[in-house]
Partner chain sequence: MVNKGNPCLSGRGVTKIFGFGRHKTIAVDHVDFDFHEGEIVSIVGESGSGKTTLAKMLLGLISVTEGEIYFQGKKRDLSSGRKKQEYWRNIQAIFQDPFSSYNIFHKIDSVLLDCIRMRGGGNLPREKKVEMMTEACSFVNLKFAELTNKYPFELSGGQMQRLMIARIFLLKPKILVADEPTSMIDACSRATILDYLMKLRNETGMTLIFITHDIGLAYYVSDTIYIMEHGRFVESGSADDVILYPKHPYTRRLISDVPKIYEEWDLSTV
Amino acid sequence: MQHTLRQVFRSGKFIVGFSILMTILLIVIIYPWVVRHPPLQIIGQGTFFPPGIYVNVYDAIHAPTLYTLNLEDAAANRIGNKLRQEDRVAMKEWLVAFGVPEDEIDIDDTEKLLALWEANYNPDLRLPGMTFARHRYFQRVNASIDGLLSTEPAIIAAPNSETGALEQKALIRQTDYANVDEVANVRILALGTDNFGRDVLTQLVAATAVSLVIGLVAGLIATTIGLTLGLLAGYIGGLVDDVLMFFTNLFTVIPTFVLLILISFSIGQDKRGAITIAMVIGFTSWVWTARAVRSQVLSLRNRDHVNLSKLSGHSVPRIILVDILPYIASYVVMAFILQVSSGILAEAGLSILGLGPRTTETPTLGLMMNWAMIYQAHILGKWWAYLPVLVTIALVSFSMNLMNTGLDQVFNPALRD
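Requested model, single chain only, the form predicted alone:
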């Protein structure tokens, strides 16, 4: 056993695949202990917040201490954040269409450009040939650049309790900065939020854990059924083999995924839990394992050690478990790894079609893809809602296939170097 394990862990492909899978498992186990937020908690009043660090503005303004920093590029960054290069080009387009000579417009000179814009732009004027969407775009640009070059501080005012008139309480200068460690409420959204305003990273970790459980349960069921039927059919033979292979061939003719769709649809949304879906996948994906195990057993049942066990009067269960099963154990392990990977992919496919587990309890990788597609994240360019899910599914499948290839090289003499 130790010699076999040493051989396995000398396989480069197995080590790479095993390392990737263990890294994913460690993240899945450790992350919930560090970030104790429910994966389906709605934290954002809106959809698809981009990745970043979110600082509470109210707390930032009322931080214990405000620090003065004179940064050279602060003003340029502030202007560039509100007036992008494409906005400058669009402003020039409007001014030229309005009648301003093109040679008088310098889009790199912010002060001159804004002066021309302020002198000529009319938010109520819609130029000939301009679509309504484009007209609204110019209105938004005009609103965003209002007071852009102002150096005056922002005033914080509050109503007087007696007169009701606003009174100045504080001034926030453009050189005032708050230390983020002194701000009471800060939330890191490394992958932003989804269409419901939920933290994508927290949801992704929880979904990976659930999908791995689904793959594990489905793999155990499929491998157990396939192994049992394959051992019985291959060793006993005769009528038993004919009956078992009849049912196996019957399931082979029916496309597995179509069968999955029909069964999942018939169960109903309210009864489709993660384990239920895993069981459905497991009970419909054992066929190729049974056929492969049967072919292995057929080549083993007439070996000398098996015939000797028969002559010794050993029972059929003992012969199968002691004299045949150990010789195909490596193949069973490889089949189990592939079944787990196939189970995760099958759940993802079902969930994308809306036939996966219940959407109100626990997320899965497939459900996250389903939500992203329904709310058109791929069309709107909200990559953080679907790309991390695709990468996670690819990494899990890739790691398991690498492990399987590495094991195949170790246990298959024809593939050894």
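Between two forms, the rigid core is the largest collection of C-alphas that superpose within 1.5 Å. Numbering follows the first chain given and starts at 1. Model, not experiment: these values are computed from the prediction. What changes on going to the form predicted in complex with its partner chain:
- Relative to the superposed core, residue 120 shifts its CA atom by 2 Å or more between these two forms.
- Fitting the two forms on the rigid core leaves the C-alpha of residue 133 displaced by at least 2 angstroms between these two forms.
- After superposing the rigid core, the C-alpha of residue 100 moves by 2 Å or more between these two forms.
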The other form holds:
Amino acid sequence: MQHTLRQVFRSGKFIVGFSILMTILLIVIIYPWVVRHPPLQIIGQGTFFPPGIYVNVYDAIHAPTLYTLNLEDAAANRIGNKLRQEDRVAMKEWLVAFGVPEDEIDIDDTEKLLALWEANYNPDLRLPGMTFARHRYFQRVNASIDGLLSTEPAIIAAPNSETGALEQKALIRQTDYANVDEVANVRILALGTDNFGRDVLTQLVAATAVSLVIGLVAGLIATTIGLTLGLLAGYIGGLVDDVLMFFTNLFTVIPTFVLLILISFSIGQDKRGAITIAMVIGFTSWVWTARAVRSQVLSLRNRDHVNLSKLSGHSVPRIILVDILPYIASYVVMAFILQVSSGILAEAGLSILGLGPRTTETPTLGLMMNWAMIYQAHILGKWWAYLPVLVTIALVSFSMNLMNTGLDQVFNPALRD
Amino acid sequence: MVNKGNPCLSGRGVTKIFGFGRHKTIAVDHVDFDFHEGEIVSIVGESGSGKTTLAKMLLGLISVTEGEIYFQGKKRDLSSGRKKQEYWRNIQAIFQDPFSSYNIFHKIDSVLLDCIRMRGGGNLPREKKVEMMTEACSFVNLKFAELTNKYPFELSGGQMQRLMIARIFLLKPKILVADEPTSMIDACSRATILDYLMKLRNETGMTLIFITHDIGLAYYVSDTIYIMEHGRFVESGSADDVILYPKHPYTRRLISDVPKIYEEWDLSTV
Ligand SMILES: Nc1ncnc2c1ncn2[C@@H]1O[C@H](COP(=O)(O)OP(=O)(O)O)[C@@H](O)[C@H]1O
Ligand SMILES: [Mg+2]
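Could you output the structure for the form predicted in complex with its partner chain, given that the previous block was the form predicted alone?
So here's everything in the complex, that chain up top.
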């Protein structure tokens, strides 16, 4: 036993797979301790906020200390942020079309470009051949560069409670900085928000946990049923074998996933909890474990150590548990790992079809994919809403399959290299 | 052997068929036999002639397709687990391949402890059990102290097979079926295995059903010989009759294949 374990942990593939899975598991366990936000809370007003650090502007202005930093590239950055290279090219295009000689325009000289623009641009003028969308685009650019070169401080004013007139409260100079640590409200949205305005990362961690549990429950159920039926059919044989194999063959003929869809559909949306789905998956996927275990047992039950155990007067249950089970244990572990990983995938498949767990309580990896697809995250290019989910699903099933391959190499001497 | 004991194990029309239809194999084909108490019976045949299948039927490990086996004059009844356990108190086996005869996950002590338990000694104090196991091991020239807490794969094939004899020493059954007990062992250990087996049988007086593909060896050890070909007994009788005056061509062929049968026996080729 110890010897086997030591061998297993010497297999490179197993170690890599195991480490990936353990890392995922650790994150899933530790993350909720550190970040205590409810995973399904809607925080964003709007859909698909991009990943980043969100700093509360109100709190930044009211930070206890405003520091003055004289940084050389601050002005350039400020302008660059509002007037990107493609905007400059577009402005040149407009000016040329308007009739300004091309060699007079230098798009790298911001001041000159803005002066030319100021002098010539007319927001109401729609040049011939220009689409309406393009026309609106130039209006937007014009609005954004308004006051771009100004060096005046921004004024913070509040209305006087009596007269209603605005009163200046503070001046924010362009060299004023707030330390992020001193800003009262900063929220890191490492993976942005989803279509409902929920924190994708927090949701992803919670979903991974739920999906792992679903896989585990489905795998446990499938392996338990498959193992029990396989052992009984294989060892006892005869009528028991015939009856059990009849049911197994019945299940083999019906495609499992179709069965899964039908059952999930008939349970109904509001009765489909995560565990219910896991159970449905488990109850429909034991078939091949049963078949595989049965054929292993068939070849084991005629071995002499089993005969010797019979001759020593041991009972059938004891022989099955002591003389058969340990011999197929490695096999069963491998089947279990595969069942877990295919259970996770089955949940994802069901949820993408809209037949997964009901959507109100817990996120699952499949549900996140489902939401991302319904709200067209992939078409809108909101990668953070679906790509991390895909990567997580792939990593979980990759790590498990890798562990399995590693185990196979340890237990199956023919595969050793 | 002039005065044979009572028949302890007999068979009439015993047949075993594996598979159905086109894949049917008739492994044992209507064999009749009478094994007598205290006898050493050899069943001789080439590989694939159905010896192991017959042995397993004798042991009650596989069902009999057709025919009847009689144990101590009465029809053998193995219909319940209890009856089988009772039967196995009387008949035991040593298998061909010692490497697959042990549960590799169990320390070898458990094999011997099972025997003590089967003989009703399950509640004996630990020291008494150790004493019995030590005695059994020393019978086959093994040291229990060196073997205890070891796993089967830490032993050599010869040691494993000797331990199987020690097991029989503890069980003291009335009948022992030894299915080619030396064929998977390295040549050096074969003679000793055979010696211990014969010593055990001489001390206990049990009936020994010795299965072998080696007709010379059969002649060397047994009182009665059954020659088996393609699942049938083609010839049987006392060892002298069968070997010195063979009637069936198959028997003659087997005898002619043995190089030095009338000369001094060379045990290293056993
Ligand atoms: N469990 C089984 N299933 C099908 N055929 C078997 C089985 N066991 C033995 N046989 C067949 O029965 C015949 C006799 O085998 P066996 O009794 O092992 O011969 P021996 O022990 O004399 O070498 C062989 O042809 C073998 O292939
Ligand atoms: Mg054989």
